[in-house]
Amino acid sequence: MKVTFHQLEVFECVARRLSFTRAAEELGLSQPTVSTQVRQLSDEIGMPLFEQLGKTVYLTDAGKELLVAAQAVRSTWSDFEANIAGLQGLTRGTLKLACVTTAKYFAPELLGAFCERYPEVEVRLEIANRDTLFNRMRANLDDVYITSLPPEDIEVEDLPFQENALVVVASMRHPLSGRRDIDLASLAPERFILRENGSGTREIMENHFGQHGFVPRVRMEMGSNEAIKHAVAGGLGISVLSRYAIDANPAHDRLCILDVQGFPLYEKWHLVYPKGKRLSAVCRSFLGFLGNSLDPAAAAGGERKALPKKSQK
């Protein structure tokens, strides 16, 4: 087969966006050009890569197989370019970072500071829920991943870094607002608005509640911190969120942080990548940039050591 990188790039973009129009916009090409590249690729392979039902575009089985191969080729070539730059003593290339949705509140600042030091580096940031993030990890689509809890079914290098404090939030008008040293029993009548099952924040919260024999009454589940904040501010219930998800002044979100016994829950964010993965020069520079905020033993490639938690109130 005579297949070019350009054809694979165009195909991968169409497959990711499931739209020839949006792919053309992203690539800066005309839609006829995109269609021609995909048609030529399909002819070379000898099977259709997409099918269209109405206005909706779907990948065929052959298209799904090619997407996996195209992503692998792109990842391998990107790593090659970064490693060659490293051999030349240059810090340039692409850093591919993926993080869970709550980490979006601090990840851009980390990347911004990193890019100030290494202006030749291109950054790609993907934000996804935890399940999608781990699927990306299985497909080896990114360099490193930020999550509140590492995966249990994937062997990873785990580098704990900065603190993740979980707090109980309520509407500013809530009767418990301003009350000190609230015990969990006082929350028994409350309705909780929680992240979806599979969320790291929810898992940490449920583990803590389980250790104390407390079962929250769940009113609703939502997949977005912003949606939860609006629901809590509207008086629909209380929640447990990362402090990063709340404004420095909670009143700006029409929220208050309740002084509940055992909270904040102090955990760590985790920077992880599959065990055995060969890190690019850019990725190694990023880990070096994070420096002292990483677990030193893990950053050196040794066994992970448990980091002491702050004492809880």
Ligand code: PGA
Second form
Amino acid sequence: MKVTFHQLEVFECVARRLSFTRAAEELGLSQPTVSTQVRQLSDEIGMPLFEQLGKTVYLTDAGKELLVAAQAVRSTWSDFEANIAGLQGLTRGTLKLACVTTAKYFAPELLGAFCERYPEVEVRLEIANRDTLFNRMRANLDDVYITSLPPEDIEVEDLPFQENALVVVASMRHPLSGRRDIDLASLAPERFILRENGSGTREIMENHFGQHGFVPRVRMEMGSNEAIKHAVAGGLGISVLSRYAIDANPAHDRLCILDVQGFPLYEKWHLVYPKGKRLSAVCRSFLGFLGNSLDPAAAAGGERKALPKKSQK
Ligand code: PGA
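Having looked at the form predicted on its own, could you now put up the form predicted together with this ligand?
Next comes the full complex, this chain leading.
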């Protein structure tokens, strides 16, 4: 059988996304190229790898077998690359970091500082919501991941490193703006603009509201912190967002932070990777860099590193 790494990579992406269109987008290829690569692979193997019912794409049994094999090949190859990078020293190689949507407000700066220290290192940053991130982790697509809620069904190494504070935001003109110590019941008439299902921000908020028996009236859901900020500033409703998503001076976003009882909700940002994963030399350098550059008290949980309530006003 003549099978190339590229064909396996294309196949793996289609199998993971269960969509030729989305795989083509992810890989930066045209859809006909993706289809051709998969067809050639399927011809070589002598069995269909996918079947399509209506608009839905399914893996055949042969496709499922090939997915396991393709992921094993990838993992063995990346171990090999890690070994070679180790033999060559720490200054070369690619760091593959994936982080949840909200971490985009600080992860690039973290990478900037890391690359300043290791100028030969290349970085690849993937940004996706929590659900998508964990699917990537299951498929072993990246070196390390940043999330504030580590997965429950994947065994991971977990390095908490700094605080993620979730706050209630409203338009600057909101009648509750400036009111102290607002109880949850006062938010009952409000319309909420929520992050999409699968978002960590949403899960943390729903856990908190659930614990207090509070059911928010939902106006709409959006998959983007930025879109939510504009909707809130425009008076469409209120929301719960990470403090990282909002300007240091919320007025610059035409927002205010409401002083709601129980808020901010504090979670930590965690750097996680599957237990037993063999880390590349570059990745080990990144972990060391992170460990050295962050506030140990915040990582240990002794201190609220996010902005304290008063300075958020
Ligand atoms: P999200 O995740 O950006 O998908 O909401 C944030 C988090 O993990 O807290």
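Positions refer to the first chain, counted from 1. Whichever C-alpha set is largest while still superposing within 1.5 Å between the two forms counts as the rigid core. None of the values given here were measured: they were computed from a predicted structure.
Once you line up the core between these two forms, the Cα of residue 188 stays within less than 2 Å of where it was.
Core-aligned CA deviation for residue 107 between these two forms: less than 2 Å.
In this overlay on the rigid core, residue 71 has a C-alpha that sits 2 Å or more away from its partner position between these two forms. Structural comparison between these two forms after rigid-core fitting shows the C-alpha of residue 20 displaced 13.1 Å. Summarising the core-aligned comparison between these two forms, the C-alpha atom of residue 44 is found to shift 7.1 Å.
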